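Below, in C-alpha cells: the form predicted on its own, a single chain.
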Amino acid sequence: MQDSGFQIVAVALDADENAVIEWATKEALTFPVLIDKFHIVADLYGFVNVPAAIWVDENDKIVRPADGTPGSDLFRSFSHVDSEVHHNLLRSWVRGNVRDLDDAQVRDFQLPPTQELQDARLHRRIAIALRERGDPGDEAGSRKHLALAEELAPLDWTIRRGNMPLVGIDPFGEEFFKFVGEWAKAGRPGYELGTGRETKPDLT
C-alpha cells in the first residue's frame, strides 16, 4: 500500500537497544523502528501489549485506537484475533477511506489511565532511568521501583511482563504463564478494544 502514502513506524517497547537492534536489522526492513525504552509512547497512545497497533491519519487524528492487533496468526489460539480481519480493516481505510469506528467510537474505546495506573508507569521511568545511569547502587534502586510499578498495575502488560527480562525472569517462562493466567482471571483487562472485541471470531 506504499503507493498510497501509507507508512509504518515501528516502536519497541524494549529497555535492551541491543536486542532491539539484533531484530531490526535481522530482516530487510522497510520501515523505521523506534525503541520506546521509557514507554511514553505506549502510554501516550494506550498499548497494553505487543503487537499492537494504533492508526493515525494524515492529519495526526487517531482513526482507530490502540488494539491487538498480530501480524500472522502465530498466536491466535490465544489472541482469539484473526489476523486478516485487521488486515482487511486496514486496506478498507487505506484505499477507500472506509473506517469501522466512528469518532464517537473512537474516543469510547480510548480508556483514560487510572492514578495507579499513572503511578505505576512513573515508578517503572524511574526503574529504567537508574539502569540507564548504571552507577553503583542503582541495580538495587531499579528493582525496588519495578516492583512497585507491579504492586500497582498488576495486570498491565506492558509492566508486568516488560519488566521480567530486566529482573533476569523469561518473559515466556513459568513467571510469564502464572501472569497470564492472574490476568485471563480477571477477565483479560485492556482487550476489549477494537478487532479484540468487536470481530473477534467464536474459536470455542
Contents of the next structure:
Amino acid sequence: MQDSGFQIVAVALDADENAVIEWATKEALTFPVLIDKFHIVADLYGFVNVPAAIWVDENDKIVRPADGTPGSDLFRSFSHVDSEVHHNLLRSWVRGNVRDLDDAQVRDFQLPPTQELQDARLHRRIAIALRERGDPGDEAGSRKHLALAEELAPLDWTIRRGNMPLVGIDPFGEEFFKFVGEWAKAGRPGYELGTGRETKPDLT
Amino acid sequence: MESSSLVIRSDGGTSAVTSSREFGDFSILVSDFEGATGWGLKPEGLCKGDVCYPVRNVEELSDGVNIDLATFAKLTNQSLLFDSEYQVAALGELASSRATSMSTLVAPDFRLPDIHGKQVSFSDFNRRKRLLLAWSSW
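What does the same protein look like in the form predicted in complex with the partner chain, given that the last one was the form predicted on its own?
What follows is the entire complex, opening with the chain shown before.
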C-alpha cells in the first residue's frame, strides 16, 4: 500500500534506543522508525499501550483514534485480537477512502488523559533525563521518579510496563503478570474500540 | 546558590540551564529562559510565535535576573514538575488542554530522531494518508 499515497510512521515509545535499532534493523523495515524516549507522541495522541495505531488523513485530520493494532497474529493467543480485521479496515480506507468511524465516534473513543497521567508522564521524563545525565546519585533519582510515575498511573501500560526494563524487571516475568492481574481486575482500562477483539478474553 | 539544571520542554527538547532557589523554588536565568522554554518575555507578555499571554505582575515572574518557572508555567497554562534535589524540571501540557486539542481531531506535529539519528517530523509525510504506529521493544 506504500504506492497509494500511504505512509506508515512507527514511533517506538522506548528509552532504550539500542533495542529499537536492533529490532528495526533485523526486520529491514521500509518505513521510518522514530525513537520517542520521552513518550511525547503518547502524550499528544493518547497512546496508553502498544502496539496501537491512529489514522491521519491527507489534511492532517485524525480519522481513527488510538486502538490496539497487532501487526500480525503473533500475540493472538494473549491479546485475542484478530489482525486481519485491522488489515481489512486499513485497506478499505487507503484504497477506497472508506472510514469505519465518523468524527463523533472518533471523539467518543479518544482517551483524553487525567491530570494524574500527565503528571506521571512528566515524572517519567525526569527519570529518563536523570538516567541519561548519569551524575552520582542520578540513578536513585531516576528510580524515585519512575516509582512516582507508577503511583500516579498504575494502570497505564506505557508507564508500568514501559518502566520494567528500566529498573531491571523482566517485562514477561512475575511483576508483569501481577500488573496484568491488577489491570484486568480494574476492568482492563485502555483502548475501547476493541477492533478485531475476540469474545471472552482470558487474561487473568 | 546557583546550580546547573536540566529543563525538559513539553515537546521533549532538553536544555542545560543555570538555576537557583533565590527567586521562587525553581528559577532559571533570564538569559537561559528563551532557549530553554521556547518562550520570550516581551512588552506584550510571555510570547511564543504568535501566541502571547499577558503578564500583569512582572515582579512575580522575574526579579530581572531569574524567572520563576512555576509562575511561568501558570501564566502560560502549562504544568510543571521539578525536583530541586536532582535539579531537573519538566514542563508539560495540562490534561484539560490536551483534552481540548485532541477533540479538534487535528493531528499534532512532532519531531523525533529516527534509528539513524536523523531528525524526522511527522509533517515530512503530509498530504498523504498515514498510519501512526506506536510500538515498543518492551
